[in-house]
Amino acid sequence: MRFSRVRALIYKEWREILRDRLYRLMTFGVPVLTFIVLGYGVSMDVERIPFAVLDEDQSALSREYLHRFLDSRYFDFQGIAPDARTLDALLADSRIRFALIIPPRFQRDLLAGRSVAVQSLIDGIFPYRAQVNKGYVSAINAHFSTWLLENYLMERGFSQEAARRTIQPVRLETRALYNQAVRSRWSMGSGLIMLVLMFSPPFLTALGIVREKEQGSIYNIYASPVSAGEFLLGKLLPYVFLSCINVFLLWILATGLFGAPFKGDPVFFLGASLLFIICTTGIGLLISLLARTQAAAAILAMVLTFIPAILYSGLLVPVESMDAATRFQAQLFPAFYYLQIVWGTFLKGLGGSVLWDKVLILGFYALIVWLIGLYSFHKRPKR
């Protein structure tokens, strides 16, 4: 191999890049575009839930335990709806996604000592923030039922620290770590850089080798004394050192933008990166040895990227969740392990010591896709 003909070859792909207006847009605006539009579209924080409420009692009781659900941050009070008929056709036309029926006796009930039972409806299209609803609605109702239960033995000569530990016998205190505020945009800021490395350069780099095909300017490089290795390294390394760059800019959205607190070790991380870079550069070198056109490549490389990125990865998901055969194809694609990176020098602060399995399963990946990638291309075409 001669390094020559390999620098001359990058020096030719960089300046088809430069000066095509349409693949710079692709190297650098198509990347952060994405970045930006999927961290701001994508949340699985549930705050702020439209809700509206029939209240039947009308009493000092009804009142309070409505402002429960007022003060809280996670609900929006819509209006007091004047029957069942308007929550039932709010629900339906999806301008509430709960609704909270106090029954008539509430505060009678309450002050005789008889159970109530108040209704809540709740919009199950979405299961998980339907659950997740459902579960701020408890907590929200027991909250209440405690407080009652509390005065009640403060009426009665017990203190409120006596009433409290006589209610609560067992108190859990709960603490999130590494993400205190449990905000979805820290994890998905930063998980983001997986997702867009895992397309971006395969698309680049398919799209980069099919062009010449379809260009026909491939047949020079096969009349000529370069070798299928310096072609594909001149060919591929400009996109590696093009994702770098998109690197450090991913890394400047996800601390700056969507404020993602960044405790690892950067030269692990980058180390890492570069890791997982040439790892899809050689998946988008297996889409070129089988599309001959470029809408066939984009076509392939989001199919075989992005999508399994999305599903696979525990992006949205986690894998633990999944049943055992989803699970075992999940560890077939780098995005599972490179997120996990991402996640663990981002959130908390991993390194090498922690990590390094998954950077050496990168590794091998990357070892595996780059060999089927050079003994597959062939100089010649095969007829």
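Each form is matched to the other, and the largest set of C-alpha atoms that superpose within 1.5 Å is called the rigid core. Positions refer to the first chain, counted from 1. As the structure is a computational prediction, the values presented were derived from the model and not from experiment. First, how it differs from the form predicted in complex with the partner chain.
- Core-superposed comparison between the two forms: the C-alpha position of L18 differs by no less than 2 Å.
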The other form holds:
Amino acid sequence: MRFSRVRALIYKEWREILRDRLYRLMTFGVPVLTFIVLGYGVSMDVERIPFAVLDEDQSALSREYLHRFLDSRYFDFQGIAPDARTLDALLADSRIRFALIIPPRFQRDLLAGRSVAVQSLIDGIFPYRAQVNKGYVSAINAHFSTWLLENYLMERGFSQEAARRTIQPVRLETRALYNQAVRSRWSMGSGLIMLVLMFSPPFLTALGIVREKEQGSIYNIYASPVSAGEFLLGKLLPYVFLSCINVFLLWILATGLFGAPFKGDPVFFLGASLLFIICTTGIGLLISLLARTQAAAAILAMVLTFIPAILYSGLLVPVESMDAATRFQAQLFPAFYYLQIVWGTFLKGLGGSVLWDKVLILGFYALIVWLIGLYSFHKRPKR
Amino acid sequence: MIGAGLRWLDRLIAMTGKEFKQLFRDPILLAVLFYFFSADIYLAANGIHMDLRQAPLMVLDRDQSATSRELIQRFRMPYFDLRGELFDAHQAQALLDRGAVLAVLSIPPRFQRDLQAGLSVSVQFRVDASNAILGTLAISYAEEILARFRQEQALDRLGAGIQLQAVPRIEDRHRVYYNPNQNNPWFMSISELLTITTMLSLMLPAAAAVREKERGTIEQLIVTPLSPLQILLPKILSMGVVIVSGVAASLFLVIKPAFQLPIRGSLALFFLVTALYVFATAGLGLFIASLSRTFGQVVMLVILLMMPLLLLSGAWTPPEAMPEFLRRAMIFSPLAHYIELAYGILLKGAGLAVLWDSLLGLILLGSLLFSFGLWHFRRQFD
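Could I have the structure of this protein in the form predicted in complex with the partner chain, to go alongside the form predicted alone above?
Complete assembly follows, chain above in first position.
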């Protein structure tokens, strides 16, 4: 292996990237653009749900109750409806996602010490949103009930202290570790680094190699003294290098734009990221062995990297809730391990002492992928 | 005059026939179409859940009493998967760090005794929120479980014989419309169908147009008496027919039998709207085709355009979770209108009286995109 040849190939690759408008965009624009678009787009923090109310009681207490919803940042008040039919129409039109019906005699029954059923109508088109919406409503109802009961008991001679103890025998102290406010922007902002590094290096490397096959310029390489190893190294190193720059850029965006904290060891994170990039560049090499045209390479890269990164990494769909076969499949992709390293270093503040097994798996993965790639790439293509 | 119109139509039909022939002679493309409209939709609808199921949970029970065990056993399937007991807090922290468990429930010593003595007790629930979706759901379910437990304990304290109805409190009565059991495949199958329709409407007409460029046959077409519109419209027509038939097949042969999707609205309206959307998106596809020289470039540009289009239109994430300015900008996305129309017709059973505004938006955006794509592609002929 001669380094001067590798250097010449790296220079050639670099010129090619810079000279083609589309490849320039793919290399420099797409990773960062994807990151920003997805970081804003993939958010599950459901807030400001538009809702309307039918208040059949129109009492002081019903207004007090309604205010609990008006003051919540989770709901966005759209107005009072005159009747239930209007609520149905508003729901059908998606102008509101949730409607509250306060029944007549709301105040009278509650003051008389009877429970009141309050109906909430929830748009179930998006099941996750419906579940979160239900949770918000139940929380407000529970708060209001506690307040009602406390007053009720105090009127019956309980001290405030005793009333509170009676109503609240058990409290649940929830601690959201690593992400105290449970912001999906923190999870996504850091987790998306995985997504970008999973799809962008394979895309670029596969297209880089297949382009030469498709245009026939690979025959120049076949006829030259450059060895297969030198060719691949010259081809892949620029993309590894560019992806390393991307890691820095994405890191700055994740912490700066999306406000995710970085609590762990930066050297460890960079080392693990480099290993992951080597892994995914190797996947690009394998794709280039399978595909003859750039279109086929792009589709293959999409199927083998982008889709697993979204569906099987744990970024959106929890791996724990998959069935056994799907979970096994998820563990076959390096994205699953690297995502744990990303979240571990960013949010949990962990280092190599806990995450070493994931790094080991990535290293092993990289080794296998590259060995298969080097072994199967021949300068003399079999017919 | 009539003769000229007929000749125009005759040429259009001949060219459309040519496009169909080309498509049906491409077995790989047909296989891809078949995969997307059948297996892909089935897998996505069946496999993608954004809910909490069998989340690994461990408990640190310092009380070991009947009451503590009663509380613990309420954290169970399908939401939580109780993986066993822990004996010290360090161990809990280590497991959470490694991601081996999602949550740890800690019950303090003297839990039962304090409860019976009428004191206020706290139970701790520590959740790994590095994945915010899981964190949100786990906390939401834990609160729900504890609220029920708390209520029973409070009633015990108020004394025997007191009924739940006999105290002033609000009873939750939730009714979930359109998908009462929050059946995830109903949502995912339609969402995936819309995603695929978008992808194919961008890709197929663009591919058909770029293929002529790639093979040089566009030069032959230019010297024929055909006008640019007569060359392009057949491509969009034929691919549109294929895509709409694919949607129909997928809806009736996959989604309906496999997931018992109720179709509540007018099917004629749904297919009309789908055809409109396919045309609108095909216009965008032509724009892509005019920028590309090869099919490879078409595929790359389609992938680039798809991501923001899907994510910022509410196909995968609820619009209520987007920043305010993006929520407002959604009216410029044809997909956002199509999503509203498709769910509106299929699941809500809504008609034109309700959906006219989305339809109007789709028509306006569609004609704009379509004429833009056509204009941009025609420029190359001059």
